[in-house]
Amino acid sequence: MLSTKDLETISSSTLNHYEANAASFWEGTRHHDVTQNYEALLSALPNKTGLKILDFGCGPGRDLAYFKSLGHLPTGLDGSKSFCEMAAAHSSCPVLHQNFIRLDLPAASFDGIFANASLFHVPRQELARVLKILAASLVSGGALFSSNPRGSGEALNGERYGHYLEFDDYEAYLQAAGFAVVHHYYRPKGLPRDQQPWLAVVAKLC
């Protein structure tokens, strides 16, 4: 078990990395094609505009801007203050500055959650609790999309902490939080499985 001090050290190290590299992160990711992931979430939600979407780990705001361009009402959330400021500037959307392990979300407020390359920063012992908080923030029938690096174990990789799961283990966490998996896939699309390091999962509230 990680102590409270351990959790704070992990979180601070990861966030300090993003703070120090915020501008380069934006330049390096702003043109990434995650269309497949957008479509995965939206296909699990009602086909209408004005959906309330929480972009969990919004980074500098690329995905917020995309969802807003479709007529939805996205809200960002990130633990990095610099990312929150950049996301608000790039998208003109509301952005919550919250640490992933100290979330304070309103109940039944979002139609969907887009967690693209973010939940893997939540330590194993905290993941079930965090998923339950996310579930409680969704309306009935709400959907969670998440994409995380595949693997096993948890560790600091340089300054950033990562918690890596394969599908069966991750599905168990989702089910315990009240989600049912709709479907899952691996990225990048079209490559052999051993060249697909990302696991993407769409789940809905049971």
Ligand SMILES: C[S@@+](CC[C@H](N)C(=O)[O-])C[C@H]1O[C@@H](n2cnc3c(N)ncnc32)[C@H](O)[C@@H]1O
Contents of the next structure:
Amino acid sequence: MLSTKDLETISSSTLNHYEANAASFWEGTRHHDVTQNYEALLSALPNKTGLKILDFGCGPGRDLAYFKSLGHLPTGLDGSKSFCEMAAAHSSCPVLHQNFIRLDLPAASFDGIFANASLFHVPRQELARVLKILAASLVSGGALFSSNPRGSGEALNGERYGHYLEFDDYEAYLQAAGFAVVHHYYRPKGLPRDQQPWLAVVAKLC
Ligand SMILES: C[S@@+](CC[C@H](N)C(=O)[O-])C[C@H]1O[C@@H](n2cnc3c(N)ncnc32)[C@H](O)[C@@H]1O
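Having seen the form predicted on its own, can you show the form predicted in complex with the named molecule?
Below is the entire complex, every chain and molecule, led by the chain shown above.
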């Protein structure tokens, strides 16, 4: 069982890595094609503009800008101050500077949550609690999209903490938080499973 201090150390170390590499992260990821993931979330939501979408772990703002370009009302959230500033500049969207382990979100406020490559940074012992907070921030019928590297266990990759789950175990966490999975797939698209390190899941509030 990790102490509060351990959890702070882990998240600070992870965030320090992103802070130190913020500019190169943007250059390296700004043109990533995540169309499949955008469509996965949007297909689980009402077919209209003006959807309130929380980009959880928004990084420097690529996906906020995309959702805004479609006429939605995205809000970013990230623990890296540099990423929050970059995301606001790149998207002109509101961006919350919050740590995943100390979230303060409005209740029943978002139609959807887009958590692209971010939830795996939540220390595993906190995952159930964080998923419940995310569930409480969604409106009735709201949807959570998440994409994470799959596997088992927890590890430090340099300074960055990650936990890894395969679908069945992750589904159990989602169900315990009040979600029902509607769709899951592996990425990159079209490759054999052993060359698809990413697990993408769309879940809706029950
Ligand atoms: C792999 S990046 C993904 C960024 C973006 N979603 C994307 O797809 O490009 C992980 C993001 O999670 C954020 N993050 C990691 N740990 C965090 C924590 N404890 N609190 C808040 N944000 C955190 C990082 O700052 C980073 O923006």
